[in-house]
Amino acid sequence: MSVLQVRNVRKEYGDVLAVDDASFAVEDGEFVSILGPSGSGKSTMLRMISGFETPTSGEILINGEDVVGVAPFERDTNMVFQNLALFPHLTVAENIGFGLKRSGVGKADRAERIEEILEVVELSGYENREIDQLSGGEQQRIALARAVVNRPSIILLDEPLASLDRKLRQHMKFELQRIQEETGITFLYVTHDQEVAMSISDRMVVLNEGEIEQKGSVQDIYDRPATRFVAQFMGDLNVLAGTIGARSNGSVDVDVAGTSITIPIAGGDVGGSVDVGVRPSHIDLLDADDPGGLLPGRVLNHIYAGDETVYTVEVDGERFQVETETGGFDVGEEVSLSWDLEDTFLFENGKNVALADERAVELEG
């Protein structure tokens, strides 16, 4: 049984319909993201989860029990919030172990269930400390160890990465995995960093302007996300406008640049006009008289990163970016770019019809 159930729900302030009939589960044991830019519903749709907010219509169910009404603190969950809420008064043995006391747990299974826990989050021997006496880091965990030390079928995080640099965000993105792991508690997490949703989740709801775009894995919803929103939200896309010609069973000719390109597709009715999509790291450059080579360009700028080399390209007046490990090319050079077909989003009315049905992965509400 799913440890937690999201059935048409929908969510409406006045006017303004917030979550529109979203359904989604979540499994014993996984770690999904619910991921969206600003104002696409995620943390209203976490609130809703948590007790917070109640939905306008739908179900909610933990354990398969439908919570909505039911109040925050009697749900089987737990809440990691961007500011944390720790308690500045309070030692760390103490903050961890407020929720306990609260729910009756005596004074020596306290103390072995905060040290055990303190050792998850490799914080042994903090017991005594103050709150502002700990990295940003170190706060992060205990924040995190407190909604763990309950043992809760679900913890609730909501973008509690958000306000650290970089460096620091990159550690702690691994630490969550890992305690996670550790504990085999079911997460679910509330982001707008891609980064970060992609390093940590088994699965991802995408949401956009209220409304579930695509559910599925991190390499499904990467390598075939089934809009075009998705694909620009979930990393760099290149788009040149496409004319369909001939079609067959199982693929598509598009006239894109003034060349011809046999696209696999789904199937069904594809119209006249399409948007061709590629990613930046799925491309090569080639000579400009390669065979290989699928559309001509023009090199305009390039930039050395490292293990690879950024290259900005004119294509039929539009710039492509391009990520490769094979350089060599300078600036006003003719070029030929080149991909794997079956790498290319062909987008119809926002939709990628080039994805094959029998390769979405979702997860069932």
Ligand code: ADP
The other form holds:
Amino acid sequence: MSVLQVRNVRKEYGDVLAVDDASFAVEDGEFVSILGPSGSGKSTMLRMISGFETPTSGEILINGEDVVGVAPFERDTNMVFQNLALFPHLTVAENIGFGLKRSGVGKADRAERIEEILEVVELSGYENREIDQLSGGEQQRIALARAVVNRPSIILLDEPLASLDRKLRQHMKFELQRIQEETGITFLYVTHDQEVAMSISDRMVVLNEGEIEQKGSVQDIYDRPATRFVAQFMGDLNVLAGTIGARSNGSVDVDVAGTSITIPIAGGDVGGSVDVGVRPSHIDLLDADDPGGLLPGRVLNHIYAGDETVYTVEVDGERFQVETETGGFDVGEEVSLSWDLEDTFLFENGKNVALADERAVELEG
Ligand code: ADP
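Same protein, the form predicted together with the ligand this time rather than the form predicted on its own?
Below, the chain from earlier opens the complete complex, with every other chain and molecule after it.
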């Protein structure tokens, strides 16, 4: 059974529709992220799951039981807040043991469980420290330890790494993942940072303006974004406007930048306008007269970034980013761009044509 099921949940604040008919499930032991830009409804979703907010309509089930109307502290969830919300006047042990004490766990048992969990977060011996004697990263671990120690069914994390500097964030990312794996507790993590979400989650739910754009594995969402929004939110994307010129079995000819390219996608309407998208890391630069080139361009600038060069190339009046190991092209030079055509995204009305077509096939089949 799913640990968490969110079914057709909607939340209105007056005229603002913060969450619109959202449904997803989280399985036991998974690490799932809710990812979306600021204002997309992530915190509202988390607050409804934790019980600090009530949905306007819809159901939220934890271990199969509808918890709408159940108070936060009566739910089998624990929340890790962005500001951590540790008690500054209590010691580390008192902070971690707070919930255990309240639920009637005796002193000796408490001490044992606190010791165990401090080992997991690699802060053994810190029991009697004051909170304000700890570094930012140590405080993070204590907040996590406090959430994990009474073994809730699910831990809800509201961007707890957002306030850390880059280096510490990188480190804590892996720590979070390790602690989740070691304890086996289900984590639901809210973030606007796609890089963090991609590196720590098993699956993601991508939110945009209160609606779920896509849910799936990290790999699937990155490689097969359902919408142009998802493709652009998950990483850099170059986009050109095109028109579908012809369709044959398993491919379409797209007129783009004055050329026709054949893309191995079995969908789209002939004559229809499309956005043609390619990620910078998928493109390579060739000499202007190279027969392997797909589109002509002109180098506007280049930056060396370790092993690769990042070029800005003008293509049909648009600025393209190209990240390639191929160096040696000068500013102003005419070049041609090439990429594996399977790495092309086609969006019709913002929707990925390839996926829409697969769905149609599934429905027909
Ligand atoms: P996120 O966490 O993705 O930044 P939020 O869930 O905080 O998004 O907000 C989603 C939308 O709901 C936003 O338009 C926000 O202004 C609105 N909102 C959030 N909380 C309230 C509230 N308590 N009252 C009114 N509007 C709210």
